[in-house]
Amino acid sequence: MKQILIVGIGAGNPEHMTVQAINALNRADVLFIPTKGEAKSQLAVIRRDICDRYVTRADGRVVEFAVPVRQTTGRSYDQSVDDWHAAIAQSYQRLLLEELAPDQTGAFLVWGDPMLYDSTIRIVERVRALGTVDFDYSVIPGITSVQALTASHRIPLNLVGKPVQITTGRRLAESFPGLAETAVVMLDGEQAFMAIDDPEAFIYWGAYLGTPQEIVLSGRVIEVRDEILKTRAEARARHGWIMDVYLVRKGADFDA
C-alpha cells in the first residue's frame, strides 16, 4: 500500500525542522513540493533548501506541482474554499497515481503545522474518499507561525491562568476584546485590527516569520495600527505576497 507523510516544516526558517520531520523526509521515496506562481516562488525555494539540507538518501525524487488558484468571483467564501480544495484533491490524486509506485512513500512538505489552519489533511481525506488510490497516511507536527511570532516578540502566548483564542480576521470582532483576553489572528486579508479602538489593547504583529524578510511590530493597537497597515502594504508590494499573523491582548497576568 502507498504511504503518505504530511510533514510540518515550520514557519519559514529551515532550522525549525524537527528530528521527526527530517527522518520522515528521508523515509520518502518522493517529495512533493507545491509551487504557487512566480510571486510566491520563495515558498518553494525554502522547501527545496530544506530538502537539500536534510535529505540524505540518494534514491529519493522531488516532484514539483502547481497548486490550483482559488476562484472567488461569484462564490461565497465557503463555496470558493470548497471548490478550491476539490481542485487540489484532483491534483493530489494525479500525483499519487502517476508519481508514486505501489508500496512507495510520498511526503508533502506543509508550511507551519498541518493541524493549524492548514487544509492538507482535509484534502488528503478527499482523495481517500474518491476511492481511486489505495493509501494510508501519517502526520508529523511542525513549528507553527504562532510559536515563531511569540518567540520573535519574546512574549508568552497566554496570560497566567487565562485562555487563548485562535481565530481569523473575519471572526475577530466576535470575541476580542469583549470575550477573550488574548486572540491570535490568522488569515486576515482585511486587517481586522484596524477596527480595534480599545486603548488598552496591544498587538504583536509579524510577517515572513522565520525568513530573512521577517518583520515584527508591536505596541498599543491604536498607536501602531497605521504603521502596521503601511508596513504590510509596502512589504506585499515589494515581495508580491505576504504571510502574516498577529496576537492581540488586553489585560495582564494576575488580573482579576
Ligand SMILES: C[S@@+](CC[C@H](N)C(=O)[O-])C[C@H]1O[C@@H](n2cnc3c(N)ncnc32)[C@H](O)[C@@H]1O
Given for the second form:
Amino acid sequence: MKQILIVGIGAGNPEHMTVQAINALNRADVLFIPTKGEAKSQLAVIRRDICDRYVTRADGRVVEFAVPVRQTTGRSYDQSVDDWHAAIAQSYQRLLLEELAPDQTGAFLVWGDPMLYDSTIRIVERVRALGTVDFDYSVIPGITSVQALTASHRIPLNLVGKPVQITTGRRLAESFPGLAETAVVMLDGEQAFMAIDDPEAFIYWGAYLGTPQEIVLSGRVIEVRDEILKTRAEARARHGWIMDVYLVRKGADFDA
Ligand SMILES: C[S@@+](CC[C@H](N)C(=O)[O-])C[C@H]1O[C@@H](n2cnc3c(N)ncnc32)[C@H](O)[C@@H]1O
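Alongside the form predicted on its own that was just displayed, please also present the structure of the form predicted together with the named molecule.
Starting with the chain above, the whole complex follows.
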C-alpha cells in the first residue's frame, strides 16, 4: 500500500527539523513540494534547502506542484475554504495516482507543524474519502511559528496557570474587547492589533521568524503598534511578501 508522511518542517529555520522529520524525508521515495507563486517562492527555496541538507538517499525524487488559488468571489468564507480544499484534494489525488508507485512512500513537507492552522491532514483525509487511491498516512510533528516566536522573545507562552487562545486576525478583531489573558494571533492580514487600546496590553511580534530576515518587536501595544505597522509595511514592500505572528497579553504571573 502507498504510504504518505505529513512532515512538519519547522517555521523557517532549517535547524528546526527534528531527527524524526529528517528520518521521514529519507524514508520517502517522493518528496512533494508546494509552490506558492513568485512572491512566496522563498518558502519553496527553504523547503528545497531542507531537502538538500538532510536527504541523503540518492534515489529520492522531488515533485513540485502548484497549490490551487482560493476563490473568494460570490461565496461565504466557509464555502470558499471548502471549495479550495476540494481543489487541493483533487491535486493531491493526482499526485498520489501519478507520482507514487504501489508500495512507495511520499512525503508532504508542511510548514511549522501540520496541526496548527494547516489543512494538509484534513485534505489527505478528503482524498481518502474519495476512495480512488489506497493509502495510509502518518503525521510527524514540527516546530511551530508560535514556538519560534516565544523563543525569539524569550517568553513563556502562558502566564502561570492561565489559558492561551490561538486565533486569527479576523477573529481577534471580532472578539474585542474580550481579550483572553494571552492570545496568539496568526494569519493577520488586517493588523488587528491596531485596534487594541487597552493600556495594560503587551505585544510580542515577529516576522520571517527563523530566517535571516527575522524581525522582532515588543512592548506595550499602544506604544509600539505604529512602529510595528510601519516596520511590517516596509518589510513587506522590501521582500514582496510577509509572514508574521504575534502574542498579545494582559496581566502577570500570579495575578489573582
Ligand atoms: C497557514 S499558517 C501555518 C502555521 C504553521 N503550520 C505553524 O505551525 O506555524 C501561516 C501563518 O503562520 C504564521 N507563521 C508561520 N511561519 C512564520 C514565520 N516564520 N514567521 C512569522 N510567522 C509565521 C503566520 O501568522 C502565517 O500567517
